[in-house]
Structures are given as structure tokens and as C-alpha cells.
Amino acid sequence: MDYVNFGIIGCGTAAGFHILGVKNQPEVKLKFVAAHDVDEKNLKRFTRRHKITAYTELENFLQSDEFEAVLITVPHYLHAPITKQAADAGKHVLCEKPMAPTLEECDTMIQATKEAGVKFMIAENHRFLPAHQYIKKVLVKGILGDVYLGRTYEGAFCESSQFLDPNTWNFRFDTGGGGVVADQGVHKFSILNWFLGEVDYAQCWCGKAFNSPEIKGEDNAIILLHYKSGAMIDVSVSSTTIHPLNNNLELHGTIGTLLEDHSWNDPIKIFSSHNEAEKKGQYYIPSEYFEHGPYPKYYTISARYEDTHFAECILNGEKPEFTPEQAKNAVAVVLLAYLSAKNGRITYMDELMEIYNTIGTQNVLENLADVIHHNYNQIHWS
């Protein structure tokens, strides 16, 4: 077999990015054959429109042979269901972020691939965006030195019905796992964890600047938090912010400080007094070739170098590159930031994991509505 078969599951903005993303890309060792949906006339417009197979049920997609993996992409509350479902008809299974709302369900998970012996992977598309390999790269080297200090931004605007609309799944409690936390925090929370290690405490702000229904979580948040190897970072997040969707990073260290900036056709900037930096004692962009663009470029070449890399597992008999645990650990960071909210103050990785081990974390989502700050009190929106 020289490329694997992909079928998808919900055919959403999502899934369209992971389409455009191999679309006239002859090298890659995949194709998308199939979807399904359980809007119909979504179904039928989306396989229109990239010539694919539909199916109607679930059931029947899930028998079919004309694929051997599948791509889910759906509420967030139906990953784990969804993944069990797939793992269980023997696909393998790429499964869009967050892996779950709770750290039980990211169990179920791992355990539903694991028994059906299938490969499973969180399509985190930050972890794969060429900047971020290389900016791993150069922490590896030391160009950076110990990083201490940091902080990072997403601002993707939504259109304001995504938060006042109480009909749609994005954004609540119950479907979406939570608001922008959940929902945007997770990437940062995923790459932070690559380069940094560990958290060990968080603190966190939710807020709304959109009078939004109770079920609809936070459009904006601050989240600081601590890792174990000492480093402070700070991360904002966004849906209100008007702008093009971007996300931007910085990095200080004891020699040197990395700046990133998606927006820029070159996204990294770097500034080092290590000997074997570019140019010492100076801001230089690498001279290294990674193929990157300003949205929505850098999301479709992101998707590619993804899903290729689940097809080349699947095709090799490999372990994904970013295992399911690590997806769990970003869980972790959500919902300790939740936590954080609730408390009201630093709330330790430990605190967390005392609940994992007794209630359940599933009590950390509960009543979050009564800890958002309701900004929008001072917000007059034209």
C-alpha cells in the first residue's frame, strides 16, 4: 500500500482545511474518499464539492472498505464516543483537538485504540506547523539558553452568533467543553508543553465582552502559568479580537529571546549570544527554509504535514510523533486553568489530579458560567 485511504467524519471548517491541505499535493501518501454527516444537505454539498463518496449513516461508514482510517471532526463532547465507535470497526483514527472535555474521556480513548490495536493521533495541527518544529529545534540547541520567561496570543474572531446563538455546539459548556480555554487554549497549551515540560501551577481570567447565554462559556482569557522547569508564560486568548485569525509567540531565555509571529511571511525572528547562533549579538531571521504563510495558509500547510505524518504511522507501523498522552496533558492544562477560575487564585497540577482520582474532572466544568467576568457591562459594540 502506498497511501492510505482517509473517510471524515462531520464536514465542518475543519475538515475543509485538512481537504485544501493535500488538494494537488502528488507526494503526499493520502487521499480523503469518503464523509459523513448527519446534516445531509451539508453532506451532499461538501462531497459535491470535493467529489468524495457520501454516507448518510454512520454505521455503514463505518463498515465500508473504501478506507482504512478516518478523520474526526465534530463536537467536541462526541470525540471520545466517535473515537470508540471508528476504533472498534478497526480504522485508525485522527481525531481533531481537544482530544475531550475530560481526562476520563481522553482514557476512553487511548484505551478504545489501544484494544482494537489501531494508530490514534490528535490532529493538533500547531505541533506539526513547520515554525514550531523549528523553533523546538533551536530550544534543543540551546540557541535560547533556559527559558524563563514568555508569553503567547490567539486571536481568532468569530462572528458574534457563534457565542449569541445558544443553537450552535462552539463555545458551550456541555458540547464545545468550555469557551476559548477549551477551545483556543489547548493548542497553546499543547506547543508550551513540547518546548517546556511540565506545568506545575496556573492562574486564570475568563471573561466576556459578548452578553452571551449562560450555556456559552468565555470569548476571552488570560491564563499564567508555571511550568516545573521554572519558566513564567503567559497566554491570552481570543474570539473577539478584530483582526485576521493570528497567533504569535515569545520566548526569553538566559541567552537569547525567539519571536514569533504568524502573520509574517517569515515568522521567526531570533536574537542569541550563543556561539553557533545565525548572527551573534544580533536579531536575524533564520536562514533555514520552512514553508510557512499568514492565515489561512499556515492552517492548510499545517493540516498536510499532519495528516501525512499519521498516514507515514499508519504505512510504517510507526508511532505518531504526538502521542495521545500528550493530547491528555493540554486536557489537563484546560482544565486546570478551569480550575484555577473557580478558585480563584494558583491552583497546582496536583490539586487537578486529586479530582481526576476521586470525583472526576468532569466536576471542573460544572458551573463555570458563575466565574466569568461579564466584561461586556463596559463594552459598547458598533
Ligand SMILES: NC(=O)c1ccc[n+]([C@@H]2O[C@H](COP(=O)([O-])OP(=O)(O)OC[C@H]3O[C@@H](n4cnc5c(N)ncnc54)[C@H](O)[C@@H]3O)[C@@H](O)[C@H]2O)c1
Second form
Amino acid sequence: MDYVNFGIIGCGTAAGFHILGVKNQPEVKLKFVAAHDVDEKNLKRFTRRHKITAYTELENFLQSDEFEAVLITVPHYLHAPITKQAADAGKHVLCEKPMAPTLEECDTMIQATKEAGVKFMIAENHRFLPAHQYIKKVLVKGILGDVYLGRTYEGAFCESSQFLDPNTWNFRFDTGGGGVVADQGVHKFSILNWFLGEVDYAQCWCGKAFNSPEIKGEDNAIILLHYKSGAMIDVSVSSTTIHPLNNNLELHGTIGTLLEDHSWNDPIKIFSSHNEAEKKGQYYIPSEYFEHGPYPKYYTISARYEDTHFAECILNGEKPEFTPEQAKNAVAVVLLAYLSAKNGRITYMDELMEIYNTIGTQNVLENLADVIHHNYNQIHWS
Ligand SMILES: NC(=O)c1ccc[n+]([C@@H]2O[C@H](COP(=O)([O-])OP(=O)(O)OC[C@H]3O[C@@H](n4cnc5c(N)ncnc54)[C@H](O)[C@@H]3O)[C@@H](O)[C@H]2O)c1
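Please could you give me the other form, the form predicted in complex with the ligand, since above is the form predicted on its own?
The next block holds the full complex; its first chain is the one shown before.
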């Protein structure tokens, strides 16, 4: 076997990115061959367009021997139950982010895939973006020294119906596990934890720039993170910004600074006095080549690297580089941010862990609507 066949569960936006990522890439180690969706119209449209087999029933789909792995791209509250069903059927599981709304659901996913003996990875594309892999190398080499300050941003203009229509699953507390912090913040926490280690405490503000229904979460948020390493990071996430989807990151260390912006063709600039810095006394763009392109290219590039990595782990019997435990830790930072918004103060990870060990982390998601700032009262959308 020199490639892995995948079936897709959920034929929406994310599924499209994954398929596009491997289109016309003969060297990749995977093929998407089948799909299932509860919405038959979506299923038919998607499978016709991509010329793959359609399965209307999940049980028949999971019994199929057309593929050995599944990609799960469904609303967040379904990640845990569908991962368990797929693992029980013996399929390797690649599931979209965030792993799940609560830590207990993450545990269910870890346990089910371990017991079934299948490979399991959360599809956190930011972990596999070549620019981020390069930044990790820069940090490990010590080009910035000790990072003590940083800020990062993701701005995405989502369809306003995703907020305003109470029937869409996105950004709802019950089906999405919260708003933009759960949906987009989790990308940031996954890479920041990888770069900087463990979060010690956090403070978060959640706001709504749109007057969306009560059951919908925040569409903008600012989260301040303090890492055990001593680094302080300011994370801003928005689903309402009026520009093509973008991410940026700024890291300041004891001997250098790194700037990253996904909308630049060369996404990284470094200023450093390290002896391996390519230029001294000025910013430089690293000479090492890595694949990148402004949105939507960085989406399909990162999806391709991520899906290929997972397929190679299946083929070579290796452990995925992004572990389920790391994905769960990113969910823990989402919940810590929400807990801090509810507390209206700096909140320690130990406080979240106390909840996890006693009443359960679903409790953090209860009554979150009460603490969201109604910023739309002062905002006039034209
Ligand atoms: N990595 C990224 O940058 C990125 C981007 C977009 C979405 N996502 C993630 O992908 C996942 C899906 O998001 P989306 O934007 O594609 O959502 P979407 O609403 O566009 O698509 C979800 C699909 O799942 C189907 N579905 C719902 N319930 C189902 C069930 N029980 N069984 C089978 N299918 C079911 C829906 O009919 C729909 O076609 C989420 O986890 C989201 O956070 C990730």
C-alpha cells in the first residue's frame, strides 16, 4: 500500500479545503474516495463534484472497505460521538479542530481511538503550515533567545448568517462549544502552546460586534495569556473583520524579534543578534524556501501537509506529530479563556483543572451568554 484511502464525514466548507489541498498533487499519499453527510443535497453536490462515492447512511459508510481512514468535518458537538463510532468500526480518524467543546469529550475520543488501536489526529492545519514549522525551528535554535512578549491575531470575515441565523450550528454555545474563541482561538492556542509551553493563567474579554441571537457566542475576543515560561501573549480573534482571512504573529525574545503575516508572500521577517542570524542589525526574510501564499492558498497548503503527515503515519506505523493530548491542551486554553471571562478576572489553569476534576468542564460553557459585551450597541454597520 503506497497511499491511504479516506472517506469524508461532513461535506461542507472544511471538506472542500482538504480535497482542494490534494487536487493535482500526484505525490501525496492519500486519496479521498467516498463521503457521507446527513444532508443529502450537500452529499450529492459534493460527491458529484469530486467524483467520489456517496453514502447516505453512516453505518453503511463505516462498514465500507473502500477506505481505511476517515476525515471528520462536522459541527463541533459531533466530533466526539462520530470519532468513537469511526474508531469502533476500525477506521483511522483525522478530525477537524477544535477537538471537542469539553475536556471530557476529548478524553472519550482519546480512549476510544486507543482502545480500537487506530491512528488519531486532530486536523490542526496551523501546526502543519510550513511557515509555522519554520518558526518552531527558529525558536528551537534560539535565534530569538527567550521569548517574553508577543501578540497574535486571526481575522476572518464569516458569512453574517453564520451568526445571525439561529439555525446554523456555527458559533452556537450548544453545537459549536462557544463563539470565535472556540472556533478560531483554538488555532492560536495550538501553535502558541507548541512554541511556548504551558499556559499558567489568562484573562479574556468576549464581545459581540453583531447583534446575534442569545444562543450564539462571541464574534470578537481578546485573550491575554501568561505562559509558565514567563512569556506574555496578547491574542485577538475576530470573525467579523473586513479583509481576506489573515493571521499574524509577533514574537519578541531576549536577542531578537520575529514578525509573521500570512498575507505576505514571504510570511516571515526576523531581526536578531544570534550568530546564525542571516543579517545583523536589520530585518531579513529567511533564505530557506518554504511553500506559502496568502489566503486561500495557505489553507490548502496547510491542509495538504497535515493530511499527508497523517497518511504517512498510517503507512509507516508512526505516531502523529500533533498528539491528541496537545489538541486537548488547546481546548483547555479555550475553556480557561471562557472561565476567565465568566470570573471577570485573571484565572489560573489550576482553577480550570479543579473544575475538570470535580463538576466537569461543560459547566464552564453554561451561562456564557451573560458575560459577552454587547458592543453592537455602539457599532453602526453600513
Ligand atoms: N482548519 C480550518 O481552518 C477550518 C476551516 C473551516 C472549518 N473548520 C472545521 O471543520 C469542521 C466543519 O466546519 P465547516 O465550516 O465545514 O461546517 P459546514 O457547516 O460548512 O459543514 C458541515 C457539514 O457537516 C454536515 N453534518 C452535520 N451533521 C452531520 C452528521 N451528524 N453526520 C454527517 N454530516 C453532518 C452538514 O450537513 C454539513 O454539510 C468544524 O470542526 C470547523 O471548526 C476548520
